[in-house]
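Take a look at this single chain, the form predicted alone, given in C-alpha cells.
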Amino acid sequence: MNDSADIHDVVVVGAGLAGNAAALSAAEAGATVCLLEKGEAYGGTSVKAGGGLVFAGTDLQREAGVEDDDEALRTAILAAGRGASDPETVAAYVDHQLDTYTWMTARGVEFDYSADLQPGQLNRLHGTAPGSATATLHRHNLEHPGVTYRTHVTTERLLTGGSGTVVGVTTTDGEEVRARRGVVLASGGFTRSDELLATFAPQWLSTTRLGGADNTGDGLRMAWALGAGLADMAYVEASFGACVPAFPDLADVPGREPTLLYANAQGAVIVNREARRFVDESLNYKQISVSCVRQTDGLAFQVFDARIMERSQPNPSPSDYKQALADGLLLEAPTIAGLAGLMGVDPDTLETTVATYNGHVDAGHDPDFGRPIVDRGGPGAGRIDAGPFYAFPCRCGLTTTYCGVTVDRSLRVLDVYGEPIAGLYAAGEVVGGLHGATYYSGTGLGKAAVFGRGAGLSVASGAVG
C-alpha cells in the first residue's frame, strides 16, 4: 500500500444528487467518506435538470387523495421498459424510494405535487425547483464532519487488492484514495464524450448536449475495465423538448445551456416545418425524439393556446410556460395564422392542421396519430382555440445516456458474469437496468437519489446481497 495514500472508509466519485446522497447516507451509518468531484464545483446533471423525482405512497399523494404503492410503482416501470429492465434493479429502486423520499424531507429538501399534472395518468413526480434537492444535500455534507469534499479530481482508475476487491481510486494526478470498505461510482454518463457516444449511440452525436459539463463517461470506464456488465445500451435516446434559444436561428448561444418545455403534456399539438403533425404527442419525451429528429432541420413546434398557458406551473420546470415566454423562448401571436408567420411556415396548413384536430377533439378520437383524447375538465383541456396563441420551436437534446454498468439489489456492480465485483458500488445516471428499451418520466432524477442513498447504506454497512 503507498503510505502516503488518502484512506477513508468510502469513497464516493461523483458530486450530483446520487454522489450526495450516497456520501451523506453512507456518513450518517457511521462511514467517513471522501466524496471527489471531477469540475469546480457539485452538481452535475441534477442541478441542470428540471423535473421531479418519482416516488409512490407519500404524504403528498395521500393528501391529495391519490393511493398509489410500491406494487403499482414497480408495474409501471417494468411496463414503461418494455420487457427489457432488469426485474433486480428495478426492484433496488422500488426497495428504498419510499424511505429516501422521507429521508430527503427530513432533511430539507422540498416537494410539491400535483394529482393532475399528468392529465388522465395516476402521477408520481414530485417536483423541485431545479438544483434543490442536490443543493440541500450536499450542504449536509459540507456540515458533516464525517465528510471530506474534493474539487477538480478526476479518477482514471479503480484499484484492486490482491483478491480483486476494489480498494479505492487512482487519479490523473497519480494519487491514490483508498477505501476500506468500498467506491461508489456516481460519476453520470457520458453525454459529453464523443467516442463513448459514436461506440453506443452514434445517431445522437449531432444532438443538442444537456447534462453535466463533465460527464464523459469516467465511471463507466473504470467499471468496464474490471469486467463490469453494461445494460441498455442500445437504448440511447435523446429527449424531446429542447429549445432553440435564437430561433430562427438554429445555432446554440454560447454559454446559455438549452432548456426543456413539455406543454405537450397539458394538450399542445407538435408539427414540423411544413406545419402538420407527426407524432402522437401524448409519448414521453423518449419516444417523441425519435420521431423528431427525422423532421426538416430536426426541428418541431409546440403548438398550444392562452388556456394551456393558464396550466403553466414552476416545478418541474418543464411546465413553466411563463417563464418559457418571459426568457423570450416562446413565440405569440393572436391569431394561428399570425403565429405561423413568426414560426416560418404556412399559414393555411397550420390553420388546417389545427382545426383537424380540434375536429378530433370534438369527435373524442384521433384517427391521425392515436393520441388519447382526455377530458381534463379544466382550462387547457381539449380544443386549442382561445387567443392568444403561443409555439415553442425545439428540438431533441440529450440529457442523460439512461443506460450503465449492471448492479444487484444493494446496488454492487456486478460483471459481465452476473457475479459481483467485491467492493465496487454504483448509483444515478451510471446504472443500467432501470430503464429498459424506454423512460419512465422522473426515473432519471429519481434513481440518482434512490440509488445514491441505497449504495450509501449498502457501502457502510459492507452489505454482500
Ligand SMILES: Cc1cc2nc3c(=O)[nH]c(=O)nc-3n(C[C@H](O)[C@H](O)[C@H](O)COP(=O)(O)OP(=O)(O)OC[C@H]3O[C@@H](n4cnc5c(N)ncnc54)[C@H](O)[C@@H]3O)c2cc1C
Given for the second form:
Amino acid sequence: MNDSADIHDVVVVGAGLAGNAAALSAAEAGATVCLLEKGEAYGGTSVKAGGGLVFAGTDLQREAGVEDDDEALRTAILAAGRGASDPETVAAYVDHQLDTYTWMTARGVEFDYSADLQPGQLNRLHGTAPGSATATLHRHNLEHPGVTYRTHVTTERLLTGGSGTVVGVTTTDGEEVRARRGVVLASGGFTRSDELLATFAPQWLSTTRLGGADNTGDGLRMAWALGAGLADMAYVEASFGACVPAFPDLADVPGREPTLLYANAQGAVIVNREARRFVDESLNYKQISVSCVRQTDGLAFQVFDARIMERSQPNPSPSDYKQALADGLLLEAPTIAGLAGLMGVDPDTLETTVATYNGHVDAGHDPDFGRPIVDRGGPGAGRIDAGPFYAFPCRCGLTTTYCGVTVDRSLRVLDVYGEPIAGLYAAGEVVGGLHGATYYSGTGLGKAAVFGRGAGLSVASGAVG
Ligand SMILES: Cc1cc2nc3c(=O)[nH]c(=O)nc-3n(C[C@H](O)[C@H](O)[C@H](O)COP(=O)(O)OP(=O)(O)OC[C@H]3O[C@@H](n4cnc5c(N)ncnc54)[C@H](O)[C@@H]3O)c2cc1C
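Starting from the form predicted alone, produce the coordinates for the form predicted together with this ligand.
Full assembly next; the chain just shown is listed first.
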C-alpha cells in the first residue's frame, strides 16, 4: 500500500444526487466517507434537472386521495421498460423507494405533489425546486463529521486488493484514496463523452448536451475495466422538449441553460415546421425524441392555449409554463393564425391541424396518432380554443444516458457473469437495467436518490476489505 494513501471506510465517486445520498446514508450508518467530485462544485446533472422524482405510497399521495403502492409501481416501471428492464434492478428501486422518500423528507427535502400533473395517468412525480434535493443532502454532508468532501479530484481507476476486491481509487493526480468497506460509483452518465456516444449512441452525437459538464462516463469505464456487466446500452435516446433560445424573435439570454417544457402532458399538440402533428403527444419524451429528430430541422412546437397555461405549476420545472413565458421562451398570439406567423409556419395548415385535433377531442378518439383523449375537467376542456395561444419551439437534447453497469438488489456491481465485484457499488445514472427500452418519467432523479440511499446503506454494512 502507498504510505501516503488517504484511508476511509467508504469512497463515493461523484457528488450529484446519487453521490450525496450515498455519502450521507453511509455516514449516518457510522462509516467514514470520502466524497470525491471532479468538477469545481457538487451537483452534476442533478442540479440541472426539472426536479420530479418517482415515489409510490407517499403521504402526499394519500392526502390527495391517490392510492398507490410498491406493486403498482413495479408494474408501471416494468411496463415502461417494455420487457427489457432487469426485474432485480427494478426490485432495488421498489425496495428502497419509500424509505428514501421518508428519509429525504426527514432531512428537509421539500416535495410538491399534484394528482392531476399528468391527466389520465396515476401521478407518481413528486416535484422539488430544481437542484434543491441535492443541495439539501449536500448541506448535511458538509455538516457531518464523518464526511470528507473534496472537489477538483478526478477519479481515474479502481484499486483492487489481492483477491480482486475493490479497495479504493486512484486519481488523475496519481493519488490513492483507500476504502476499507467499499467504493460507490456515482459519477453519472456519459452525455459529455464523444467517444462513448460514438460507441453506444452515435445517432445522438450532434445533439445538444444537457447533462452535467463533467459527465464523461468515467465510472462506467472504471467498472467496465473490472469486468462489470452492462445493461440498456442499446436504449440511449435524447429527450424531446429542450428549448431553442435562439429561435427567431425569442429573447436569448447568454449562458442560460436549455430549459425543458412539457405542455403536451397537459394537452398541448406537437407540430413540426409544416404545422402538422407527427406523434402521439402522450408518449414520454424519450419516445417522442425519436420522431422529433426526423422532422425538418429537428424542430417542433408545443402549441397550447390559455387553459393549459392556467395549469402551469412551479415544480417540477417542465410544468412551469408561466416561467417559460416570463423567460421569453414562448411565442404568444391572440389567434392561431397570429401564432403561426410568429412560428414561421403556414397559418391555414396550423388552423386546420388544431381544428382537426379539437374534433378528435370532441369525438373522444384520435384516429391520426392514437393519443388517448382524457377527461381534462368537463366536456370540451381538452380543446385548444381559448386564446391567447402559445407555442414553445423545441428540439431534442441529451439529458441522461439511461444505461450502465449491472447491479443486484443491494446495489453491488455485478460482473459479466452476474457475480458481485467485491467492494464495488453503484448508484444513479451510471447504473443500467432499470429503464429498459423506454423510461418511466422521474426515475432518473429517482434512481439517483433511491439507489444512492441503497448503496450507502449497503456499503456501510460491507465487510472490511
Ligand atoms: C435538463 C434536465 C432535466 C432533467 N429532469 C429530470 C426530472 O425532472 N426527473 C428525473 O427523474 N430526471 C431528470 N433528469 C435526469 C437526472 O437529472 C439524472 O438522471 C440524475 O441527475 C443523475 O444523477 P447522478 O447523481 O447519477 O449523476 P450527476 O448528478 O450527474 O452526478 C454525477 C457527478 O459525478 C461527477 N463525476 C463524474 N466523473 C467523475 C470522476 N471521474 N471523479 C469524480 N467525480 C466525477 C460529476 O462531475 C457529477 O457531479 C434531467 C436531466 C436534465 C439534463
